[in-house]
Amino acid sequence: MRRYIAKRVLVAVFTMLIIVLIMFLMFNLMPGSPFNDQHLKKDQIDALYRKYGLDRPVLERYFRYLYNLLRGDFGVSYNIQKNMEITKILALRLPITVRIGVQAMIIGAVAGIILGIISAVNHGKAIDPVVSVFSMLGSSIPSFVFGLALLYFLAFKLKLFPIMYSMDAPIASTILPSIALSIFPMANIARYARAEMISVLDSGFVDLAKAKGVSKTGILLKHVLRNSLIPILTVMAPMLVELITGSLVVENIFSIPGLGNLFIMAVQSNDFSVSIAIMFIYSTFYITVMLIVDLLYGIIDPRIRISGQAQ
């Protein structure tokens, strides 16, 4: 199992190094300049390039950036908040984006698994097609459509939640965007959970458990749900990252000062130090979550654990 974990960690670290290289080269070789102020003269722009070390060769800048990155230093912002450390900018915005993404994932996962169980247990009955239709609609309609509907009815009409993000009510301000983002994972998890649980319910070991007198609840929790968790986790892992990294439009709808809003500003202003930092965080999220899922496989499925020990 230790070798299994070590291999996954090494692959994750190597992947991150490749991603950083590609991102750095892509942003630094793109046309345009972070210093687009019309009032700046050429000698002033040249002085700014020297100040930030942007006049040096790309590879030299990459290795210096990588060295600073390993120390947790993302550099400074060129435009958005001039000369402010990017780590300080991210520290203000990252928790908001993560909170919304995690809340949305928890809502979507819990509700999706419950809907999947209800649909699988009542397979062929009236409620089954209702869950299927919801899954289809939830997977097809963009999150920002749900966001606009929730904003209009619950925030504007009923005034149950803030219309815009407020630092005075950080939890209440994130409920509606979290619900809007949760519909997509809820629908997909319900669909996957239903399919997996129907398959498990038809298996021989479930019939054996029934013959032994195991209660219906015990069969669902100990046998059906547990054996359905691996494919469900496989779906949930990338969804969590998508919720965190793909909330650009929803953040703008609710005026949330998160990473999505910051990334749009960074791209528009050619502030590529901020852009690279945000993409690095997004990539780190994805790789870390997939690594955790790999390790959870070994906990949930004994066959993977035995295979890891044999390697």
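All of these numbers come straight from a predicted model, not from anything done at the bench. Numbering follows the first chain given and starts at 1. Definition used throughout: the rigid core is the maximal C-alpha set that superposes within 1.5 Å between two forms. First, how it differs from the form predicted together with the partner chain.
- Core-superposed comparison between these two forms: the Cα of residue 102 travels less than 2 Å.
- With the core held fixed, the Cα of residue 207 is displaced between these two forms by 2 Å or more.
- Residue 286 shows a C-alpha shift of 2 Å or greater between these two forms [criterion: core-superposed Cα displacement of 2 Å].
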Contents of the next structure:
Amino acid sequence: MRRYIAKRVLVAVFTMLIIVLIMFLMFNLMPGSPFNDQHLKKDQIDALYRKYGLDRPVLERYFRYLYNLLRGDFGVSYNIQKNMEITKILALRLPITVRIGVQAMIIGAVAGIILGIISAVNHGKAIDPVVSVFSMLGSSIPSFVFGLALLYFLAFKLKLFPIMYSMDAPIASTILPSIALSIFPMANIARYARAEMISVLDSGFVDLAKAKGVSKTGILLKHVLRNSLIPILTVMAPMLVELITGSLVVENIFSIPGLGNLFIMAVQSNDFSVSIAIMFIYSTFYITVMLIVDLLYGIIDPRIRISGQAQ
Amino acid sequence: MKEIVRRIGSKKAAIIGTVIILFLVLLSLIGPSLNEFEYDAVNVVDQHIKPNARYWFGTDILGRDLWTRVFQGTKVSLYVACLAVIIDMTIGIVYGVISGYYGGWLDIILQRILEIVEGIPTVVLVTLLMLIMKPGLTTITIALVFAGWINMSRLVRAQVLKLREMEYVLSAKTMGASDFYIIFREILPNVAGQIVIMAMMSIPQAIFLEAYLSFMGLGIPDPMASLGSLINTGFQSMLLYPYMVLIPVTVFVALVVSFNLIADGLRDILDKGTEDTVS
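How about the form predicted together with the partner chain, since we already have the form predicted on its own?
Every component of the complex follows; first up is the chain already shown.
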């Protein structure tokens, strides 16, 4: 087991290094520069390049960047907030994005599991297909459509929530984006939970519990939910990753000053250092989640561990 | 084959999906030429006209006819859908077959490359590509080529690894069949069902990716239109002119949901099909 973990972690770290290298090479190939001001003369631009060390060869910059990264230093922003330390910019924005993501995941997981239970218990009755249709729609319609609908009806027409993000009301202004983001995990979790619980409900120990006179809720909570939770947990992790994509768009719709919003700004204004920092965060998050899923599968199913190939 | 057609017939949802898709394909082909407007014809006098008898879906801020633009945009989404399938069927299958069938160090190298490409979140990868190249259909194509083959190659590799060891493959080998024959006549036909399902499932993802890029302003540039870019421009004036976002969103949702319905239906049908033949 230890060998397996070590191998997976090593692959993850190596992947990270390659990703940072690819980002460096790509930004090097990119036309345009962060100093696109027309008033700057050629020698001024050269001076700026020297100041930030951008005149050095790519590989040297890469290794220096890695060295700084290990000390938790992302460098400074070139033109979004000039010379501001990126760690400081991130410290303001990351919590907002994380809050929305966590809220979305909680709403999605709780509502998804409840929907799954309702649908599994009423298997074959009228409510079951209703939930199925909901999960089908929820997993195929992208979150920005829900975002637009919520913004239009609840925030604009009914004025229940603020249209723009306001720092004074972090909860009220993150509820709608969280709901918009939560539909996708909700629909998928409902679908898995339903399938998982129907198979658990069919198994022998549930019949035994019934025969022993355990109450219906007792069976559901103690036996069925417990046994279907682990498989549900493993499918939840990849959904966390989907939230990244969703948050980029949803932050744009609700004008939330989060990470996604900053990313778009950095990308459009050629601010390499900020773009690389954010992509680094996204990739780290993504790879960590994938690593955890791999390890979880390895723990649950020893066959994967031995062959060393998690599918 | 008849059996499959009959089974598809028994899936109402998949039928509805197919009908909607066919309808949208038809509209995207003949829709833009059903009225007298061009998708990029600016008409400053008729700005922001609500849908009426002359402008069926209304006009945008430049007075361009939205009916024409919406179905022009649907065409882009359908192009992306075809592209996703082609990428799956070529790069995905070839990569998976090479990696799974020949194995050894080649497999190790190919799998490490796959893990690295997979380790970059698709959105980040695609956004990076859009930065290096000019936004447009070519760039979207290249972005999809980079991101679209991974799941398929995984599936094919896993199946080939399994089937390679089967006795009937061994017997074909002893009878002197070439690798080419074994791969195309003995192994791939047994994976066909799963390949079709996977290809169908990658369509909505690809359509979504294009819409996402266009929605972020990194996709199809004006005056061309895609559903994503129409939703984006509509969103900016949504509070005043809701029809501008409502119509492209409806078409977009109909498209994605229909493809998902077909994929779900196919999965039920073909997966059951393999079970039936095994037992």
